[in-house]
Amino acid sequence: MQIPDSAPFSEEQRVALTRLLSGITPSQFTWLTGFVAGVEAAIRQSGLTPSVAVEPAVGAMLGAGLRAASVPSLAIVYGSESGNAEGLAQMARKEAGKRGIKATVVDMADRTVADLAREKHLVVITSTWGDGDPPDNAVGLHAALMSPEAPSFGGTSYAVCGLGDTSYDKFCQTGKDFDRRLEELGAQRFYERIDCDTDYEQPFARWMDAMLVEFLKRFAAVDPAPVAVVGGGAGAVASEYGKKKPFPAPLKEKILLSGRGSGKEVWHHELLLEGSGMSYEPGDSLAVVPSNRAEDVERLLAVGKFRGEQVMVDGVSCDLSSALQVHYDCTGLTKNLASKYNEVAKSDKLSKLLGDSEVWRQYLDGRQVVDLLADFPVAGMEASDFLGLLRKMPPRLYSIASSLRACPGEVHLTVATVRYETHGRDRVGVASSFLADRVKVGGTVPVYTTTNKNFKLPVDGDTPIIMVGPGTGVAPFRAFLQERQAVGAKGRNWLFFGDQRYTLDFLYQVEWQEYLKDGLLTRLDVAFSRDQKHKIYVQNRMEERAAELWRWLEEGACFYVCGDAERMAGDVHEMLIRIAETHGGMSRIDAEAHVEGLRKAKRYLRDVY
C-alpha cells in the first residue's frame, strides 16, 4: 500500500504510514479504526484544535483504558416501514463509531432469528405499523422470534427503541414485543427500552447517548463522558427545510377526481417545491403538517369552558385558540390521553371505561377530545394543564403521486377527504379536510419529503413490475409509470386498480388509457365492487389472471401493493400464496415460504396503511 503524494502528510509521515499499513492485519486495522474514532471524539469533547488536543486526547483515552481492541462490537438491527427507524439506526452506528465502538447496521429482513441469537450485543430499533403490527421488513423475524421454536438468547445483551404513534392503542407494540420476547428467551437487557412518539428525534438522541455510555461502562470497563448529540432525524434531505422547518409549498392546482354522486371525495393536489431544495423519488412520501378547523377549536373551547388566555408554545406566547388550531392535535382521542385526563377528572365512570379494553374501544369509536370533555367535565381546568395533555400536531404522510423527472419542481398527491357524523357531531379528517377545504389554489401547505427505501422501483429498468393499488393506493404507481416513461425503462408494467364504481371512482382513468395506448402500460385490470350484485375486488382479478401473473413472477417481476392494510393487503397476500400453490405446484407451507422469499429478495414490496 502506498500513501499518495496528494495526501496531507509530510514525506516522513507518508513513509511511516505506508510502512505501517503495508503489514497490518485485519484485526489490527479494526483496532486502529476504532482508536482513531475514539481520539476524534475525545478531541471534539475537549474543544481544542486537533494540533493542541491530539496528545492529551490520546493520553486520556489510554489512561481510561479505552482501547478499541477491548471494546466489543454492537449489532444494530432495524425494522422500518417509512425509513425512520433505519435512519435512527444509521445515526446510532455513527455515534457508536465516534466512541470507538465498531457497530454494524442490519436490516431485519436480512437476518434469521438464529443469526440474531448469535449476536453478543444487540440494539433493536423498530417502528410499529398500524395498530400493533411489525413493519414489512420485520414481519418474518418478528414471527420467528415469537415462535415456540425460537432459540435461546442466553448469551446476548440488548436494548430496544420503539417508534410509534400514541393515537394508536397499541403504541410501540413491536418494540415492546421484541423487548419482552428477548428477555423471555434469556437475553439480558443492558439499557431500558424507550417508546418514542411521532416527535422522536430529541428523545431518541438522549436515549442513544445514555445507552452508548452504559454499553461502554458495562462491556469496555470505561466511564466515558456523554457526547453531545443533536437529533437530525431520519429521511432528512439536503435542504434547510425538513421536519423541524416544513416548506410552505404553494398549491398550484387541485382537481376533484371522484364523480358527482360518488360515495368518496378524492382530490388531486399539485404543489410547488421550487426554492425548497427538497427532492424525492417514486415510492417516497410527502409529510403534510395541517391545522385544525376553526369550528372544531371553538367547539372545544366552549365545551371545556376555557378562557381566551395567552399560553406558551415552544417559548413563544400566543392565544389559546391559535395554539389549538395550529400547534396541537386537539381532536384525536387516545387511551393514553384519557388516562392522563382522568388524573384530573377523577371520574369513576371513566376509570371503569379505561379498565375494560373492549368497553373502551366501544366508547372511543367515533369520538374525539371534545366528547371526553363533554362526557367527563372538569370545572376550572387551566388551559395550560389541558395543553399538557395534548401532543403536538403530527404530520400526515401521503404517498407521492408524481415523478420529479416528469414534473420538475412539483409534487402531486391523491387524497380522499374524510367526512362523517357520529354522536351528534360532524367530523372531518384533519389533514384531508385541510387540503380540500382550507387551502385554496395559491395558498401554501407546510410540507417536507420523507424517504421510503422499502418501496422503490427496481434498479434494472428492464425488470417487469406488477402493481396492485385500489383507491388512493394507486398514487405511487402513477409516479412509477411517470418515472419509467421519463427514463425510457423497457420493463413491462401491469396495474391492478379497484374502487367502487367505474363511472364515478376510476381515478386517473384517462392517464391509464393513454399509457395503454402508447404501450407504457402493458396490462390494466380493474375491479369495481359495486357495479354488479356480486362484489369484485383486486384479489379476484388476480385470481382470474393467476396463470399469467405467475409467469411474470417466474420471469423476475417485482410485485407491489399499496393501500388499505386492514383488509385489502391481507387479501392480496393470501391470493399471492394461493397462486403460488396452484400455479407453482407447491404445498401451503412451501407457498408461504416462497412468498416470504419474494419479500426478502425485495421483489414483494408493500406500502400499506
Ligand code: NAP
Second form
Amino acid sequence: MQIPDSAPFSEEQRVALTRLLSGITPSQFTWLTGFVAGVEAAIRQSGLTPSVAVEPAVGAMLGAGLRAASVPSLAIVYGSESGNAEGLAQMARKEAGKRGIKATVVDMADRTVADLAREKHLVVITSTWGDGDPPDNAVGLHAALMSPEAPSFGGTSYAVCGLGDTSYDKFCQTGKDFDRRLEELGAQRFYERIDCDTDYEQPFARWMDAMLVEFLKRFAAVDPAPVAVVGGGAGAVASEYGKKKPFPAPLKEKILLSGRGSGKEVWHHELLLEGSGMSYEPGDSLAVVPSNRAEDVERLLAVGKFRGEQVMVDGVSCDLSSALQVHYDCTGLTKNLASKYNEVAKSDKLSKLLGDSEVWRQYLDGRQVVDLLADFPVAGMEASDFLGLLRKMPPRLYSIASSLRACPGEVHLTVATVRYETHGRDRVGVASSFLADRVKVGGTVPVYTTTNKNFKLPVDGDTPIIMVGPGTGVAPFRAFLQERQAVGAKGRNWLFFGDQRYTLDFLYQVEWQEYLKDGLLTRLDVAFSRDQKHKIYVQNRMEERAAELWRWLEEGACFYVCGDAERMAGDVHEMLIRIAETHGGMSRIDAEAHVEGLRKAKRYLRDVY
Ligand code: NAP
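Could you drop in the structure for the form predicted together with the ligand? We only have the form predicted on its own so far.
Whole complex next, starting from this chain.
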C-alpha cells in the first residue's frame, strides 16, 4: 500500500505511514481505526486542535477506562429504490457520528454476503418493493443471504429498520426477511426491528435514537448522553419545501393523452416549480399529496355516524369533514386498521375474518374503510377515536416526465386515472383522480421532489441507452430524451414502448416521431397488445431485435425498465436472460449471472412498481 503524494502529510510521514500500513494485519487495522475514531471523538469534545490535543485526548480516553479498541464502529447498509432508505441511512450515520460512533453507509449493491458477515456491528435499513420484493439494489444480497450457502453471521450484532406501506399485504417483507435470516445465521439482534409505514420520519427518528443508545450501552464503555430526536424528510432535495412542507405547485396545463374510446385515461400534467427552490434530475420522482374525493368523505360520515364535529389535527382544531378530506387516508383498508377498529366494534364475525389470512384477503379484495364501517357498525363512535385508526394521507410518487434543462421551472407527469367499481360502489385512485378531476388549471397541487439515485442517465453522454417503458412507464424516458437533447449528448437512444392500441394509446406519439426525425431517437419499437388477436408485448419486440439489442449491450449500452413490476418487469428480465443465452452463446446459469453483472455494474436499471 502506498500513501499517495496528494495526501496531506510530509514525505517523512508518508514513508512512515506506508511502512506501518504495509505490514498491518486485519485485526490490527480494526484496532487502529477504532483507536483513531476514539481519539478524534475525544479531541472533538476537548475543543482543541489535534496537535495540542492528541496526547491529552489519548490519556483522557485511556484514563476514563475506555480501551481504544472498544470504540464501536457501525456499518449501515441500505436497500433503497426511491432514495428514502438511503436518506435514512445517511441520517443515522450523521447521528451516530455525533455520538462518537464511526459509522459508514453502504449500498447493498456494493457488498457481497461474505463482506456483510465480516461486519461486527450492522444496521440494515431497507424498503420493500412490489409484492414483498427487495428493492433493486438489494436483490443480489437478499438472494445470497437467503440461499443455503450463506455464511455464518456468528460474529455480527445487528438491528433492522424496514420501510413499507401498510396497504400492501407483505408490509416491510424485505426488512422482516433480513431480520429473520440474520438471526438464523447466528447474528445477535442488539435492538428490535421497526417496520415503518409511509409516514416514517418520527417513528424512525425515535427508533434510531433508542437503537444508538442501546448500541453504545452494549458495545462501548461510555455513558450514552441522550440526544434530541431528529426528524426531517430524507430523500428530499435541499429547499424549504419537502415532505413536511409540500410546495403548492400551480397546474399550468393538463392534456388527455388517451384517445376517445380508449380503455385508459392517461393525463399529461404540467406543474410550475418556480419559487420553490426545488430541483430534480431525470429519473427522479415527484411526490404528490392528494386530497380525498368529497363524496368519499360524505359517504364515510354518513355510514360512520360519528360523535363530534371538531377534531384536533397536529394540535390544531379542525372540522371532521376537512380533516378527513385533507389529512387522512380515509379509503385504504388494512388488516392493522381493521384489528384496531375491532377493539371498539368487538365483532365476532370480524374477529373470525381477521383470524384467517385467506378469508381476510378475500374480504379485503375491492373493499375500503367505508365497507368496514358498513359491515361492522359501531353506534356512536367518537370521531377522534375513528381518526386515531387512520394513517395520515400518504404521498404518491410519480416518475417525472420532463427535464428541468428542457423545461425550466416546470415538472411534468404522466398519470393514468384509476376508476373502477366494486361491491356496489364506484371507486377512484385518490391521487390520480385528484389530479384528473379535482385540480383545475390554475389550481395548485402540493408536491415535493424526491431523488432516485438508482435510475439515472449514464454520466458519459456517449453511452448508448435502451429504454423499455410500456404504458405510463414511458414517463421517465421522455425526461431522459429531453435531457439528452438539451445537453447535446451524442449517445444512441432506443425506446421500446407498448400499450393497448396504436390509435388510442400511443402516448407522446408526435414527440417520439419528431425525435426519430431529428436523430435523437435512434430506434423506436412499439408493441400494441390489443390491435390483433394475439398479444404483442415489448418483450416480443426485444426478441425480434435480439441480435441488435445484444450488440448494443456488448457496446456498453445501459438498459432501463420502467413500469409495471407485477408481470412486465419479470417478463422483460426473462427476455434479457434469453437474449444473453441465444446471442451471447451462454448457458442459462451464465446468462443469469451476466444479467446480474449488468445490474451490479449499474447498466441494468429499473424503476418498477
Ligand atoms: P400497463 O397496464 O402496464 O399496460 C401497458 C401495456 O403493457 C399494455 O399494452 C399491456 O397489455 C401490456 N402488458 C400487460 N402485461 C404485460 C407483460 N407481462 N409484459 C409486457 N407488457 C405487458 O400500463 P399502465 O396502465 O400505464 O400502467 C403502467 C404500470 O406501470 C402501472 O402498474 C404503474 O403503476 C406502473 N408505473 C410505474 C412507474 C414507476 O415505477 N416509476 C412509473 C409509471 C408507471 P394488455 O393490457 O393488453 O395485456
